[in-house]
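One chain comes next, on its own, written out as structure tokens in the form predicted on its own.
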Amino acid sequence: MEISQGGDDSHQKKFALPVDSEHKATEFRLFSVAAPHMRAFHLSWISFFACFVSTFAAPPLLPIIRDNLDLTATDIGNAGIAAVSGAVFARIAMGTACDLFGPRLASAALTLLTTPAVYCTSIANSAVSFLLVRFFTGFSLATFVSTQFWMSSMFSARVVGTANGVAGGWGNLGGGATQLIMPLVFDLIQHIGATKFTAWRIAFFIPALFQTLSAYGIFFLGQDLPDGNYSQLHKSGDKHKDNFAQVFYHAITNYRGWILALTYGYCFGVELTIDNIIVQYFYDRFNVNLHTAGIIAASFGLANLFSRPGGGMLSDLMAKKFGMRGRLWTLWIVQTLGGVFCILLGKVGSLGVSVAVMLIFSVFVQAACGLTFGVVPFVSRRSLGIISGMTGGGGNVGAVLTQVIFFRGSRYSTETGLTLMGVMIICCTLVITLIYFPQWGGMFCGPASKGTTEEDYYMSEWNSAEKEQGFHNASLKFSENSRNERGKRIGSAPTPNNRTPDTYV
């Protein structure tokens, strides 16, 4: 047990995880499920794990609901269009949600909010009903911002990448693994008497039910801080409670976080399409049965295990030799050869070959996810759950243009879809060569000359007015805790005196 003191703390807290000033975990131990900071990974890993197995419970049983609801090619493209199109506002508010009200209620509120549509699935007996059930359950997708956000706010900058990729990763797990479970689940019932058109219906019961039970044991079990919930701190006079509008304001004035949505609407975002189309895909194109295309699809899901996970621990280990500049780089050479990899699934026509490019296309772009969400942190401490917000709503806006540009209708067959969506890729990621932070520098070139330090940096989202009334420690600590993110270069940037410890390194 490890006792950890804030310079602003008047008596001790105990963690069972190393802390630094903010009392976040310097630390990342997997298999543990201490209290508060590893209980929260695993909290918020599992809802948003069941989310993903909600909102894409439909595509693996799409050959049987298509022939019971007469659904045609431009119904299903609507529907997963749908299903992915309603968390791009809704991963805005959640972060809003995030920095205003903490993520624990956030998260909780809207897991539990969005589990009547998995419900009402079960009773969908048109092509409008189906997708407007889609639709609603895709809101859930939005609990992925206050899974980035929590990690985000319990780990130090040391592991954030890590705790963000294996959290993010392990819940996008859920895109893969309903691919495997829904198959089972339908041929279970059916094979206990059911028929095809009712067994469907039924086998959404299981992802609602899971969906409700996570809700729950985020409100009763997690914690919003290391030091408790946002409602204790407010009333304590630990945390203030912040303005919405300058939230808002130092949010979309932050042109990092509108590269970072873009981008990431080229990874996450295909990642979303990819869950959408690939059942149907291998069904139609290489004529297996529904199971074996199950299977595959599953595949990709599932390679989340360690692909984004390993995307986040690289964007940490870059951080340690290069700093920032090493994450951005890294970010880019790997969401590229995603892209390249994208284009090859969609010329290769062999079965076995396309099953192993579309694994090796899986690893590049759900590493790209992790590293994404490894830099995102640092764009804003004030703002960070509506930064984390943006970023996340860019990356379903990414599936919806290009589920609606290239898998919508017959325009494009889907490989050709495939290929050109790769090219897409590759574009839309060169924009992180416009990223520069003035204490870390950017990809091409290092820290500003006049000597900008990361106080500088954080500190001007707060006004003189704010800062007399200490509203502004908090970002204070993160840049005492964030100097690592100079690499090896420790003396990059100038350390004012009485402000960062020369000792922290």
Given for the second form:
Amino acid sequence: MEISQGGDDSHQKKFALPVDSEHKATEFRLFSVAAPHMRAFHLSWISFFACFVSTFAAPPLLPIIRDNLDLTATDIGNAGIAAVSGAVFARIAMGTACDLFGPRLASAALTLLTTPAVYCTSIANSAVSFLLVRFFTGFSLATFVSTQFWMSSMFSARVVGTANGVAGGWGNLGGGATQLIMPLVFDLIQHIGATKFTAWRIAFFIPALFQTLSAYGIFFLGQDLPDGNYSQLHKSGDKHKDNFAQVFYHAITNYRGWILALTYGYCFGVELTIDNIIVQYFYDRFNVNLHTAGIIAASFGLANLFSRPGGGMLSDLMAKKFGMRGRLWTLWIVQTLGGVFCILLGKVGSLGVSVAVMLIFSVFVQAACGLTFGVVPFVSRRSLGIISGMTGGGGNVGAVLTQVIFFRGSRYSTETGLTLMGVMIICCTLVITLIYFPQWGGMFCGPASKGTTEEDYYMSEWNSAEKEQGFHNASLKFSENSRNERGKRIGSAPTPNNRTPDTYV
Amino acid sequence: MAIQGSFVASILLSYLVAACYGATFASLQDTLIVTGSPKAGQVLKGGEDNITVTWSLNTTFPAGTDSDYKTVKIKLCYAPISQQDRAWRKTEEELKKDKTCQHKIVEKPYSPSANTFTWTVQKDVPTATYFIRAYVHNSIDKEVAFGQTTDSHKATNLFEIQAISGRHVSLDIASICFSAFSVVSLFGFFFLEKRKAKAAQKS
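I would like to compare: after the form predicted on its own, may I see the structure of the form predicted together with the partner chain?
After this comes the whole thing, all chains and molecules, with the earlier chain placed first.
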């Protein structure tokens, strides 16, 4: 469907960025804050960043908190697990909430509802209360799904990968920034005159206020779709609501979604685990002071500035030459190398080498996150929201598992835990070899010899009754656009490159 | 002259060798008698209560044992029960890596008798079970001897310290108020949103 010239002129005048027929931006201009597209981008990554800062605000201050609350290693491990377990189901539920209420209200609501947990961290006085505040604060990590959903609503297929990768990566940055921010804030408050056991409590008001303000920003400055908000569009009948039961069924019966959920647990999940344990690791093993441990730990998360977006861009680059098979191979290689460097991290005993290995490890593990979401959009078209939520939730499950097995209590020393986690990464990443798309192939097999097409794959999600009513048209458009996943070597069908790639809502 | 010279040289060499290797706890002699004012099982409050420590040389040791004693560092140390499942308080033989005694009470020049010091329990001392240990350092600041208020198994004469909570009423109130405000403002948003949607429908 081509843009009609007449209508297009008036629309072009309305938006600061060039848009397609659905008014989704076809360009991604990082330094613009133009409403609604780039403004939505900046609001969503900033609020996701704020949620990450709050969720991982406790780990850098644990050497103080563990003395104040008389925590054992088991208590600390349990709280770390609680922090990432809440979001497992919250991420899946968030996909539904975005569908029903729109990403603006859904993310503003979740962000605001979790701020009491951050404020109340200041009044925690036992291991149980500490675990509870970390558990409820962790729910805010579900804003990942609203971020990705919002970007997919605002940006066309050509740039949605970049928008998603940068928004996701810069949000994850919060996990690194907090390791710097919290010790600094703590130092400042101590200098002003508070004792240690009071200063850390006051420090938690900073991430809490930041989170509150970002939620207000989303509500007052954000917009669900280029044309307006859900509540207005629903009433005017412009948006069609899909059947939740069908969408859910097609999501859970697609085995690729489950495989990616597992492997995301061993790149993103590992990233969350490291955010939780890394300050204590450097503080206790190498005897650096809290400030220095925070800086070292921060550099792990700060690599997200370029490594996760870089992973997304690498995925797109590989797809140009080798199609989906290239995406899968690159994902497997990068994530396995992440596992190798994790093994090394546990083995090195000197501070300098340890920091260097950690930095290399961070780049590989975060790039793997970006590479995963280069594959996710193609697993399902109809159930994209839930598949994204499942993958995201799987990431948190991985964080729960690795912390339960390796970093809870005193069974393994932290360095042994790191090495064993690296081995587990390598083993669990092997399942990527099982992903197979009949129209494009898998890692070891080419596409099905009977010539399955993209339409066959994506149309299998709709039954004939729905097709009669024309609900499947968006999937049809998407099938055409996804033909470039065949890669250069196999490209036989003419790619519709003169058409604007209309995209999915 | 030559014998004196080589004697001095060998002493210097042994100091050098000793300094290169970290001292271990087993290499220290238990030559000080240390007593602390807290009775066994007593609970002291952080920031409020005092501890009075007295220490002196155990005279049953031969004269000249304390010839290289220069300074004494008195420290508050964790009892085994407070070290359980807390690797950051672990006891290690090598003193550089040992984390049993993390709170310094006082450091004073060595003298064989009549030493005493009163210390107010600081506000950053955590809730735990403790004993008191004194390390004696020589002129190159290496540990050479010790004394402690408990026995070699660290089982007798232990006392507890109850830390300050760090909480204040003003902080509690601020937390509750900000939390309530966040939730209330959310409902305000939903209300505003409904009004906007109704207005859009009407127009």
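Positions refer to the first chain, counted from 1. Each form is matched to the other, and the largest set of C-alpha atoms that superpose within 1.5 Å is called the rigid core. Since this is a predicted model, take the numbers as computed values, not measurements.
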Rigid core fit then Gly102 CA moved by 2 Å or more between the two forms: yes
Displaced residue check between the two forms: Leu221, CA, 2 Å or over, core reference: yes
Threshold 2 Å Cα movement between the two forms at Pro59, rigid core reference: no
